[in-house]
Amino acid sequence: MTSKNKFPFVTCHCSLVTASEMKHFLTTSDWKRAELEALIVSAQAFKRDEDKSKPLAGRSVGLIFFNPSLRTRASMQVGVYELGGNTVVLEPGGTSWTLEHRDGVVMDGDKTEHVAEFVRVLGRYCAGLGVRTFAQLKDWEDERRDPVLEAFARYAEVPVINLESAMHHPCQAMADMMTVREKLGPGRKRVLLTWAWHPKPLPMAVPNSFALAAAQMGHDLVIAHPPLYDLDDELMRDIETQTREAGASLSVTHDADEAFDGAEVVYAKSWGSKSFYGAPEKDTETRASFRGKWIVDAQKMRRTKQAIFMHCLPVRRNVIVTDEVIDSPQSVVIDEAENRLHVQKAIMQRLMQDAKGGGGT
């Protein structure tokens, strides 16, 4: 498999991998398929309470917070804490100085901090960041190349982690992919990923994930959304290249309906359009038509081969999903929250546990 630079307007920075071939992980697509397999398989090792190493033990890490979180936020404080370490949790704005990414800025602004130097800092500090920062649907060409997290990239003198960016959540991705497994074992799965309506339009990150690693793990994907609301260009060449070279398949669809038919899997994901970016009243006023239909409940689960039901969280029941069907013993999305904390303890580990920077080393 080979590697797409996903930030074009940098040079060398954007391998994501220093000349001391420090590994960050920033998308699944910087990783080959054997290392997404190993880290699921290290994930399950300490699910299981078969890995009781501490390779974080007297060491911190720096978790930098643009925007709220739950599951992301505990997952990964409690993964440090079992792996031996202590975290640093910054929130720009709050905690911290407000942050500049862009260079060649005058600050004579609002941003009180550049990166390059937040960055560094912290570097000399931690043996890792996790960086989560969404998208702010303004301008779709911009927040494409997930300008804020590939600025930590440039600067970070130790591995980063993205805790999901405006175009990425690889750490959600992976543990969806585990909880894939866990449910139904290894091998080829007819795998749903199913827009849904919601009141405003989100960021695409998630679905954009799920869909880039079910490809890569070789699963026959089906992609189903309204006319307008397709992924980016550029991710779904990935895609088919991904499902090619697997030997799988991809389809996309319209039809909120015949997508169930056959499926295994169905994740359900509401996302913005990028057509949209900007104007979210458009956004809002065209998905309105969608109200109803793009639901999954029980008549369209009964369509699949008894399907697991998957959904990141939070999710605004009876709006994306029905009480009937998120109750439902098909309903895997505890199981698949509780695996962010397996599966980011093993990315840290894979990491981290030879990286430089933070107390200890």
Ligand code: CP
Given for the second form:
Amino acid sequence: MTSKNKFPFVTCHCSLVTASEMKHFLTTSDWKRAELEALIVSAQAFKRDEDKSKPLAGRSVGLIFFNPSLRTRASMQVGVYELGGNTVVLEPGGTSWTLEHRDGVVMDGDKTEHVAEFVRVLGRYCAGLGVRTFAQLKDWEDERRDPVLEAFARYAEVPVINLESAMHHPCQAMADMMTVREKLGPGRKRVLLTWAWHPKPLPMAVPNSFALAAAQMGHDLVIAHPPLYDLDDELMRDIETQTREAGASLSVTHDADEAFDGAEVVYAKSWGSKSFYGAPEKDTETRASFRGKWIVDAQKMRRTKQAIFMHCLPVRRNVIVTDEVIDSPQSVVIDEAENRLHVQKAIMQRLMQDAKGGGGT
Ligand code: CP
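Return the structure block for the form predicted in complex with this ligand; the form predicted alone was the one displayed.
Every chain and every other molecule in the complex is listed next, the one we just looked at coming first.
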């Protein structure tokens, strides 16, 4: 994702830096494989308690949540604290003003403040910003461009971390890649991303980012989903390019069982069909026939090579995955959630140790 900053120069405590030099963490596709590998190495050092540095000492990070969270919110707050800093948590429309992100609109509706002011004001207080802004599943062509996250990045004068947007959840994907390496060691693995039935359509950020990161890290990737539940075309082209360049394989299947054959990693997630953005009742009706078929159960797991089971959480037990699988030794979901903390510390250290943030003229 490219985000052109609205302003060519950013005034920081330390120095004048061009906005284009400032690095955000919006999607892993903005980062090279070597940089992602370095983040995992750094996260491992935090996890082993070998890195005790406090790059955020005396500084604050703004966390903006348009949507609910357990793991992301808690791990970011704990992570900032462990790096020596303080968090400012804001919920637009709840504990702070409702926000408009579109440029050029007459704000005579229910939005009180524009991202243009919100983001730059917070940047004067904070070394970096994290933002969570889910897809609303109303308008595919609009939401696939990640307009709210893009507005934050466009106006930001400090680094922005995507804490799950309409299209990406890169912090989750990095924790996922760290977990795969931790459990199975380095090198290429056979990784299955499988759609699962859920009573209602959900956003696509997690499967998008998982598939993208797995491709960037050079894994052999199988994506399994029912017809009509394909991922974004442009994203799939990117994934195809990444796997080809890494010498890895990519396949897409509509077979819920065969997909498990030989897998070393099973990653389950439900998502909505882009064909049904704006028509959730059609999605619910379409997916009804997949109930019971698209669930991760012991029978499917037996087709794998003793695969680890992964899910970003929260997960609906006996809907997405059976109790038997999620409670089995193959399930790594709790370690995966823990790794959010370590990898986000690595990301914040990388982004914010030099960008002092704040301090207007
Ligand atoms: N996986 C994840 O992002 O969890 P939360 O929605 O609880 O933050």
